[in-house]
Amino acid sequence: MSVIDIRGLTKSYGPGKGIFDLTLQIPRGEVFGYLGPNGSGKTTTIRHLLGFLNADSGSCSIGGLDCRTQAAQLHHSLGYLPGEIAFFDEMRGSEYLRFLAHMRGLRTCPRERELLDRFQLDPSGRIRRMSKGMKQKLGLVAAFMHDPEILVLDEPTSGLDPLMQQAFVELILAEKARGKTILMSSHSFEEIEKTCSRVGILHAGHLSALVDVADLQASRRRVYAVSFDREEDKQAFLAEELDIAGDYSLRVDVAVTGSLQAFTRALSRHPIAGLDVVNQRLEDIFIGYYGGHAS
């Protein structure tokens, strides 16, 4: 049974802007990754799911509730983290959490203390004095503290340091084990790779692909930077039958799709000074997946 159900959803802001004939179903208990570059339509989709926008056509529902006409009822039980959180800056963090609990008709939130500890957040200060990372932690606590069965998270690790990003990944995996249904929008493939079983790839408002994470991993084009102490060592390495993505002073970038076996064998035959993974943009991963045609 689909918990999140989107059918033919269209909202046009002009050619290539918005979302177009979007159809997507997410079953109970799935953590679903929603990927796409900035401006691809991820946030527009999420705003429809929260009932904030009227679609030009199509429909969407969560847990059987129509996202537009039953939005108020939906908000009581849903966990939601917006991409850009609008806080009451003069409130203290603890006051903000109590305010949200009151809005949901709750006297207490069973998981608030656990989440504050997980993200190492002291909510006693005024929100206007909090850093971007602290505000993001506060938003995460607010989204999870009432233990919702369904969560919609828009760029959830924006502003978090690597330690807190890992804490977030561990939280999602724990929620997944408990059977929660989560839609998570991101431009970080690594974040999605660690937590999701399926991903939808959005490009220019269209759902370009719906794939298992394992398939996307297998087709992913990784780039490794190999450095050398001597020019002659580098030149000898360049004679190997590899996909050379860049040639620099005492450094070669090698692109690898699928198995690493040929690459690691080549490395074993040459003296190298260092090996690093080159960070890839999400667009680069799309190009690898689509064979050069990310559309």
Given for the second form:
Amino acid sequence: MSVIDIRGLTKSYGPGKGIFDLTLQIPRGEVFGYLGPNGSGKTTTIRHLLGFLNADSGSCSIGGLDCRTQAAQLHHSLGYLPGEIAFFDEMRGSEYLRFLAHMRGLRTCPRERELLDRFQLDPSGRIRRMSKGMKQKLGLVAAFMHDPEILVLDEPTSGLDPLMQQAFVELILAEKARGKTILMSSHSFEEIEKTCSRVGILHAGHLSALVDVADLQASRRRVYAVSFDREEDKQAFLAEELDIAGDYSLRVDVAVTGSLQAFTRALSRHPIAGLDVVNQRLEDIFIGYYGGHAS
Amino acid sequence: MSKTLFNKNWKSGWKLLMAFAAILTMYIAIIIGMFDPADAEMMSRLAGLKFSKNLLAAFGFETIDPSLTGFIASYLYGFLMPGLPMVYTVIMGNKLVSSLVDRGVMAGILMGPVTRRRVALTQAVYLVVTLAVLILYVTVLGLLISAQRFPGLLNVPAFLRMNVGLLALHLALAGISFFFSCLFNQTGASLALGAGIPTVFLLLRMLLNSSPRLKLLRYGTIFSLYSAADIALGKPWLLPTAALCAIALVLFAGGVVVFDKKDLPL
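How about the form predicted together with its partner chain, since we already have the form predicted on its own?
Full assembly next; the chain just shown is listed first.
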């Protein structure tokens, strides 16, 4: 049975802006990755799930409760991390967490201490003085501290350093093991790859693909930068039967989809100065998946 | 009503309330102290300071009734008491809803198990309660200072009626600020109308005071529903006061409903 149930959800902010006839079901216990470039409608979807927006048409519900009309009841078992996070700046971090606990009718939150330790956050300072990363951690603690069954996280790792991103991934995996249902948006494929079992790709407000992460990894197009000491070496390498994605002075970018074998064999035949993975934009990653027709 | 949210409002808002209480204390003490039972023609002395008669009239500084009650009605309740708490109302009205949405803080409040109605209602109650406390304070202070400086001179029932009317006026003004605070997601828009409309009403009242010939303006401002000087003279006051309360009720209820229905960019 699906916990998060979005049916024909439409909210238009003009042509190509908003979300259009979005249908998506997320079963209990699934960690679902919601991917898409900026402005594709991820946050708009999430705002509907939280009951902040009125749909033009369609509906969405969580655990059988309508997201808009039964929001208050539904929020008992929901944790939310906003994309653009904001706090009462004049409060201390710990005051804010207490405020949220009291708003939930709780005296203390069962997991607050553990989460603060996990993210190595000292909440005693004024929120105004906190860095972007600290605020993000505070937002994460606020989302998880009442131990909700369902979590909706909008770009949860933005502002976190790699160590904390790893701490976040571990937290998600632990929650997944405890049977939580999680929807998280991201534009980082790496983060989704490590945590999610299924991914929805949003493009201009339309759900353009629903993919199992395992399939996506198999068909993923990776780009490697191969560098050389001499121009002759590079010219010789270019003669290999490879998918050349870019040709620079002493560097060649090679795109590889699926098996790496042909590429590693070619590498072994030439004197190579260096090898690097090229950080790719989300669209590039999915070129492989769409068969080169992502637009 | 959410007690937690109410307490949070108090924690970040009590200083503003105290500041207004302090300013009003100063004015009340000074102006009541200026009353001279032997010389009711304060106007002539002020006119001696080369203020134009029209300008003084704009601020309601006209002695219609030479008694202490009439004096307080003109010099305190003509302009200062309607004007100053209005500034509090405008600031607070905007702070309580629109500013929280604009800053994104509202997301933290609404992600809890609380309905929008309850949140908006809490904010409305906070505004009404603090306003009532402020007016109650002003009333008690006026009674005390009058009793101490001029024992027995104040017409207490008339003074109390003046303050009840004043509270009704401020509730109506607060309703305006609150409604637009609920309607708009941007502080700019909320302030433009939530502060703009009450200010225009006040300016119209001042214009009307200084040029009584512009009679039609009477219908352009809700300040026409409150005149402390008239109340001091014993003119009918219940109907306009009830009208102000009705305006307040409609605007506050409207604000809550609008906030419940609208799209929130959180």
